[in-house]
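Let's start with one chain on its own, the form predicted alone, as structure tokens.
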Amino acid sequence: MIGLGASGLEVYELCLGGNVFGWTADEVTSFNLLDAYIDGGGNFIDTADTYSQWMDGHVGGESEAIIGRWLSRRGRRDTIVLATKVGKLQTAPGLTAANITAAAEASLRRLQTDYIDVYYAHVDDPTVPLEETLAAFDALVAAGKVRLVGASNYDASRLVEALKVARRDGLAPYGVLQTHYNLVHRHEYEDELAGVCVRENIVCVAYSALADGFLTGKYRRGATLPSSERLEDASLYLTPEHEPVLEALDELAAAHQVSVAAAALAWLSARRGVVPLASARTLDQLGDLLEFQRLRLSAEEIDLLDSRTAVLADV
């Protein structure tokens, strides 16, 4: 388990992404995935009010609603660390105080809970003063409706500025960062954000941990590619420069008798203060992810993967 700063929250080393719930996983499948993740030792579930507004007939909040119905059926809310986000819903965009307050209430209703463990600003909103945004989050914390606030998709300079404002005004600071980070997309986090997070004791929750499926090994150059909602994104990595990454993962996965996905997640898990975030559409996919639990890469194995990826440009 990993502690989220000084919040007292402890989370499993893999965060389960809820972006697929109500999109590529129907409600029954979503319930089964959530049950299997919890049974496998997990406790950290991520969603957003935007999921899955991009589907025809959807308006956003579908994933939250499914999780809410699952929580109502399952009970034991106190054993779950539940994260959701505000700021990107098409019908309620931005990080004004009014929008944050209203969006939080809507998320609480859909999630059928009295509190959100981690509430993220889904994306930076430079049109709204940080003082206003942070004061709105602070009010939710003071009211007991949010336990920890986080930043998602913030660059280093804005994260530092937000932390300074929170200290100056005595407001709840961002205590967790969600950002794009994986073996083949490293520089966005490692160049500057990592230093800020280590210095400020902020845990990084790394989304797209498997590079839209590329790091599962199911997409390879020259092979017949499986139909997938993620294929277009994953295809960006189907270049000669990225082939050595899969070759190294294949080697490690075979040596440890785990999935390629588990090997990729184990590399992320080995980074200081990093929790991978990944989603699964099927129980078999989830089983592949959870195999990372029994894999602790050696320094030599980490060096091997680093040598294959450090020079790659972020896609």
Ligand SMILES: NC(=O)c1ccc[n+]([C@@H]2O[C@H](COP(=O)([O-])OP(=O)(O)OC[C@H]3O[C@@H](n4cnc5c(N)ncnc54)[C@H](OP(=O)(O)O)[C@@H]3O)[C@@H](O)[C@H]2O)c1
Contents of the next structure:
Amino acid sequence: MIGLGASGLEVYELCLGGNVFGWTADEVTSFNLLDAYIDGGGNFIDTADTYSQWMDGHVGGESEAIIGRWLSRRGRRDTIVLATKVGKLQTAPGLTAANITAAAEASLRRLQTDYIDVYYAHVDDPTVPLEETLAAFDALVAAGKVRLVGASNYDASRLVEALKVARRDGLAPYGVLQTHYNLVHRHEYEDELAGVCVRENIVCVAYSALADGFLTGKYRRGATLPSSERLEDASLYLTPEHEPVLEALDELAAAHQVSVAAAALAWLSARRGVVPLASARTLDQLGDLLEFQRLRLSAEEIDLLDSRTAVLADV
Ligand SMILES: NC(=O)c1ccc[n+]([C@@H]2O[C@H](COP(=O)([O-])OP(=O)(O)OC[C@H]3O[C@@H](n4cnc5c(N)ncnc54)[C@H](OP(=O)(O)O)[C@@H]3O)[C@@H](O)[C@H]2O)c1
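What would you give as the form predicted together with this ligand, now that the form predicted alone is on the page?
Complete assembly follows, chain above in first position.
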């Protein structure tokens, strides 16, 4: 388990992504995935009020509503660390105080709970003063509706600025960062954000940990591509430059008898203060991901993956 800063929250080393719930996984499958993740040792579930507004006929909130029905059936709310986000809902975008306050109430209703463990600003909103955004989050913490606030998709300078404002004004600081980070998208986090996170003891929750499925090894150049809602995004990696990383992952997965996906997650998990965040659409896929628990990469194995990926530009 990993502690989220000074919050007292302890999370499992793999956060389960909820954007699939109500999108590529129907409600029954979503419940099964959530049960299997918990049975596998997990406790950290990620969603957002926007999920899955991109789907025809959806307006956002579908993923939260499924998690809410699962939680109400299951009970034992205190054994789950539940994270959701505000700021990207098409009908209520941005990080004004009024939006944050209203969005939190709507998320709490859909999630059928009276508190959110980790509440993220989904994306920076430079049109609203940080003082206003952070004061709105702070009020939610003071009211016991949120335990820890986090930033998602912030760059290093804005994260530093937000930490300064919180310190100066005595407001709850961002205590966790959610950012795009995986073996084939390293620079966004590693170049500047990582230094801030390590210095400030902020855990990085690394989203799209499997590069939309590319790092599971199921997409290969020259082979028939499997059908997936994510094919277009994953196909961006089907270039000669990205082949060496799959070859290295194949080697490590075979040597340790785990899935390619597990090897990719183990690399992230070995980074200081990083918790990978990945989704699965089926129980078999989730089984592959949970194999990461059996794998502790050696320094040489990490070096191998580092050397194959450090040169890649972020896609
Ligand atoms: N903060 C943000 O802005 C932000 C942005 C994106 C995501 N997120 C969060 O991060 C989570 C994870 O990111 P993501 O879902 O976009 O991408 P991801 O975890 O990189 O990729 C997950 C997808 O890969 C495929 N997959 C997973 N395991 C597999 C296996 N063993 N074999 C074959 N295919 C497998 C599945 O898609 P198919 O089977 O459908 O191909 C699955 O939905 C999201 O659920 C969300 O909670 C946050």
